[in-house]
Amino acid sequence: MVHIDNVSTCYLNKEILKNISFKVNERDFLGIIGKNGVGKSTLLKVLCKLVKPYSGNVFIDCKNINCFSKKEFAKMVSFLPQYLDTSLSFNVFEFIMFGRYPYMNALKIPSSKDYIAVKKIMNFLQITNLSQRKINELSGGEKQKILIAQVLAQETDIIVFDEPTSHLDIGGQNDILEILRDLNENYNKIIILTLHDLNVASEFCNKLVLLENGSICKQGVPEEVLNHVDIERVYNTKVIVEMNPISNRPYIIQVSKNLIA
């Protein structure tokens, strides 16, 4: 279980997050949503020990994350940021192997176990055919799968993503999210991610946290969070919220203000 307890952060004397508290339980698929600039990425960085809050704490299984060594923490939580340099000329297998760093010795020499782990992940993601390709020669969808493969190489129970589908078309987006759902439902991974697309968040996440001006506006299941009153206020737009007839999840339709009398 992950527990974010009354976390606040600031940057250049400006408060970014304000008294954020929520829990993430085993097998949760949690989406963090909200407008640009409300602190979504900062919240993920706090969770991943990349930003230190000026107040509040983060706990994993009731233990403060500051009590874990860097290597211990890397075996528990893995993180894929929104932007990661993929312009280098490593081949795919080498790039994925970097994710095994918590398990390597001081010389960072991969063991047979590391090679087996990477091959297993590549089989799972069906990317073995890309093994010797250069990472900087891949398509956007292929790169995103390789980035996820590197994260999975850490073999953590908690996986954190910052906008994992932001640069993909609808087909590539669905491919990545189906992989994440498989990891969540069939491999018991806790998935925590930020998303811009509210309908994607509704379909794939079992819990949502809606941020507004650095604070939590609403949290709960999609049916509780994705209501037209809160969405219209937070995003300053007009919407209609219907139920998807197939999934029975909320579906948001944006309405032009010019069409409203």
The other form holds:
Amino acid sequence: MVHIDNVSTCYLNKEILKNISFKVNERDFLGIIGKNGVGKSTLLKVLCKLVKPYSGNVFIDCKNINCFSKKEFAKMVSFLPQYLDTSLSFNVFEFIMFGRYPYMNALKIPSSKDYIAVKKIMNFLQITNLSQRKINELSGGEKQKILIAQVLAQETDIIVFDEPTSHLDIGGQNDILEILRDLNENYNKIIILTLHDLNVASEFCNKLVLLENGSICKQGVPEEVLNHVDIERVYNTKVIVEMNPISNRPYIIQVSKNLIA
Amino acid sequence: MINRKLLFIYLLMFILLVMTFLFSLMYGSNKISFIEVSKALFGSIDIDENIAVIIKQIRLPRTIMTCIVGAGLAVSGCVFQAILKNPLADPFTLGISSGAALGVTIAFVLGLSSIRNFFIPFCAFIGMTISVIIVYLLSVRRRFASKTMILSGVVVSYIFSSAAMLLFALSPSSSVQTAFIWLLGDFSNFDERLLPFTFVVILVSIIILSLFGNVINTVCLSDEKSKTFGIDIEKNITFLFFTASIITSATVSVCGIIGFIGLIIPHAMRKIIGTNNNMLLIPASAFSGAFFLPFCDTLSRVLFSPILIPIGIITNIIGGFFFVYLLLKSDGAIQNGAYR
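Given the form predicted on its own, corresponding form predicted together with its partner chain:
Then the entire complex follows, led off by the chain already shown.
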């Protein structure tokens, strides 16, 4: 369980997050949504101990994250940043092996256990055929899968993604999100991610946090959070909110302002 | 299958190393046959006294020195390229050379060199240590962001070389020339007493860096990613930076600044072995540096014999052409970073 308690951060004397508090329970698939630059990524980084809040605390299983050693923490929370330099010409197998670093000794020499773990993950994601390919030669969708494999190799209970689907086509997006859903439902992973696509957020997340100007505007199930009053205000645009007949989750259509006037 | 390929590469490198070693012993201002070389090496009695002296006291120390310096520069270049995340980095990117230049210039201008020969390498070493520490202190505040490190290196480099230039301008021309030639990189009159010391320092550093190959991999990744793997990236960079700097300073103290080898060998090795496994990349770079430099050194003695040309000229020409070849062979690869 993750508990974010009254967290505020600032960058260059400008407050980014103001008094953020929420809880993430076991088996949650939590989406963080909001405008560009509202502090979504910063919030994730606070969670992953990459940004230090100037006030407030983050607790994992009732223990303050500052009390964990670097290695201990790396075995509990894994993070997939929004931009990752994948231009290095490592091959896929070696790249995924980086995820095993928290389990290795000081010289970072993989043991047979690490090899087995990586192979298992590659089977699970059906990327065994890519094993010897160079990562800088892969397509966007394949790369994203490799990055997820790397994160999975870390074997953490909490996985944090910063916009895992941002530059994939809708087929690729669904591939990735179905994997995340599978991990969440069948492997008891807590998934925390930021998303731009509200429809995707609605379909896959069981809980949403909507940020506005660095504080939480609304949190709860998608049906509550994705109402057209809040969305229109936060995103400063006109939308129509309808119901998806199959999943019974809300979906959102943008409308051009001139058409309404 | 991969292991067989690597075994082949290592075997090939070892053979090349032995061959260059012999080549370097046999050729020079006058050629000495293989049989006589081996006789001299294994202390046979029926051999011309002069030849034994040439082999044992002139060519052997020089060849060993070029081997270890070549290996050291290649490895240190490899490490600097990783910590600076920049394929164009080399052992001298962070201004070590200008530190050495200032130290040496001071030694010559103050006339320390005439008191004792040992003062020149000593002053070079002091100059380099100061420049390395300044770059470290400038970078540590920004958590070793590669841009900050490179900029600090450039700034230190400018300040130190301007100071050296100032001394040049103010001092009598004869000492300037000797200082300048010393800096160019030269194996013809290094202090033989330094050989064992340099050899041990460089060899130990190379062995340590080879063992830490996978740790070097971690610093190539983005900072955020490495941190979420539970890696103390700043500690790792500090360790690698100082170890590589020690190698570089050891080489410069003995034989001046020898360019290009620290840039070209890591590139070539990445091309052959792959970026991926620094565990193999470091030893492979060491090996190829160890045969490339003695090879160039021998050429510098033989090509325009009896005139000895500075070794830097040979390494730069061969390295330059090799680089052009790599560029033409895989254009585009450098732009999208495949070389890292």
